[in-house]
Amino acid sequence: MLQNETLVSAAAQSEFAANGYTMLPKFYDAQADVAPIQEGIRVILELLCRKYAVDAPTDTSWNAMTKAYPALIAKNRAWGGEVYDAVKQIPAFMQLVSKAANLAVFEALRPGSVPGLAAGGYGIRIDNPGEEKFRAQWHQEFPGQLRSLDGVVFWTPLLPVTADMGPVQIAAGSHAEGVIPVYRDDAGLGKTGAYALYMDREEERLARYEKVAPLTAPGDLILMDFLTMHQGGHNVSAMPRWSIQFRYFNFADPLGTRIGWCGSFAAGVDFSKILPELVTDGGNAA
């Protein structure tokens, strides 16, 4: 049986407490649960590169996600939303996001808590330089997931993150604001979804407090409260950013319990229709 103190330290909880985000260093096997991964995404670029005869190096993971990858799209931007859709199918994906470690960390951090794990609330995204339509910005977890007020981001990796490729940025201690009212914007880039949601007065709360990048590497774990203010970094490498998240929530939670537990977007629900309390009359209304 796995024991929770062990996977995560009095420390680290500690600071999950205080500031609403922690980091547990190599806290996944690099070798045998993040290269299954990444030879996966090899496997599905090397056979979208031979459909689309895009003629870019596939012979390992590193070459097929920062050339093939970029090859691809730049043939055709549409190709990368096959791959998208195609690598959270991968199996050894979906293992690293079940493993029993998972649960043991968000029993951890949430004591008493019935754990869930959030339906479509799972993926990998590419971060691709200079490309703002897609990157997420300063915002909560909540209001584009649901499922709980009680919840927790795991954030982990599939390539070292250096400074330029623009690592998740984290307003620390930022879940003390509780529920931020939104409202959505295109912001003149046709950003949809939760990518167009932006929170009321968001510079006045950013601005209280201090702002965090770590730099991680596959197998690196970043945990995050569903309330902690973050965003996508800015890409400005010369490779795309390569990274899991997934998010487990507390069955437990009255809020949840109240709206049933319902998902948001990657569950082809407007938020606003299930917590409209949720949208403010500042900016464009939700």
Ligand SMILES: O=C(O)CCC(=O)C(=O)O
Second form
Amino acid sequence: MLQNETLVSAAAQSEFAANGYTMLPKFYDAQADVAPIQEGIRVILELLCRKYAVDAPTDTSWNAMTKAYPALIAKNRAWGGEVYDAVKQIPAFMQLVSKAANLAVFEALRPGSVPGLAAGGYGIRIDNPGEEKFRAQWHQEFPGQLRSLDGVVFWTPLLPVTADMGPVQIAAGSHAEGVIPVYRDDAGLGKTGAYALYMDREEERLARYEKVAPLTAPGDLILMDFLTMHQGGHNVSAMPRWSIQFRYFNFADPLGTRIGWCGSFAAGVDFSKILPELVTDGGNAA
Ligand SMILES: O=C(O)CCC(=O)C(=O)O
Ligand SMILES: [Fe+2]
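Rather than the form predicted on its own that you just supplied, could I have the structure of the form predicted in complex with this ligand?
Shown next: the complete complex, the earlier chain at its head.
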């Protein structure tokens, strides 16, 4: 318990309870925890640039992430998918995702819980400038992840995030809405899965809360309640926004137990079959 209080200050715990999010500056060690992931990304981009004969610098992880990756997808967007699938298999990434300190954070935020690490709930996002199709618009995490109602999103950047890179926007205190029903719409952009979900009366609900968009650097950790409304900002910079996200949930949650802790899209599950009361569109998948 003492350890949990040291990792997550009482102020951060009460901010999380009141506002549905908190930010822990320098929670991870940028050198020991994050640099090995950046190096893993560099090596993968070096291999792919060679494979596809893309002439771009991969001598440093910075060049690989900010120059080689954009050069690769400029030639063929589908190659970006190869990067996306590969980078979440970097051992140093899985080491950060499963760090014992994460468990202590979850226990501090969810006293008395039995923590689980959501399978398929971890990955590395690469939010490219101007790419609306894959932007995460306003949502609650719960329909897209399930597992338990009281899960927590862990979000930490792989590059310093500036305002023009579209930092994650959070509607402070919006977890008070409880579970919000959703409907499906591909927005004419071919959006699928969680990207095609929209919250019922979204504008009306959002209007009730202040929006915050913390700026972060590698090592900083943002924590969000599964019911807090949030979205990816619009990246209007010239640089992709690379970030890590993973989710912990609570085996002891009654709803989680009822649904057998099943996952959502990433687990190949149509959540509307599990919790039909969450959907307002009559079950027509986008
Ligand atoms: O980074 C983003 O753009 C969105 C992140 C998000 O929705 C999440 O981590 O759950
Ligand atoms: Fe999210």
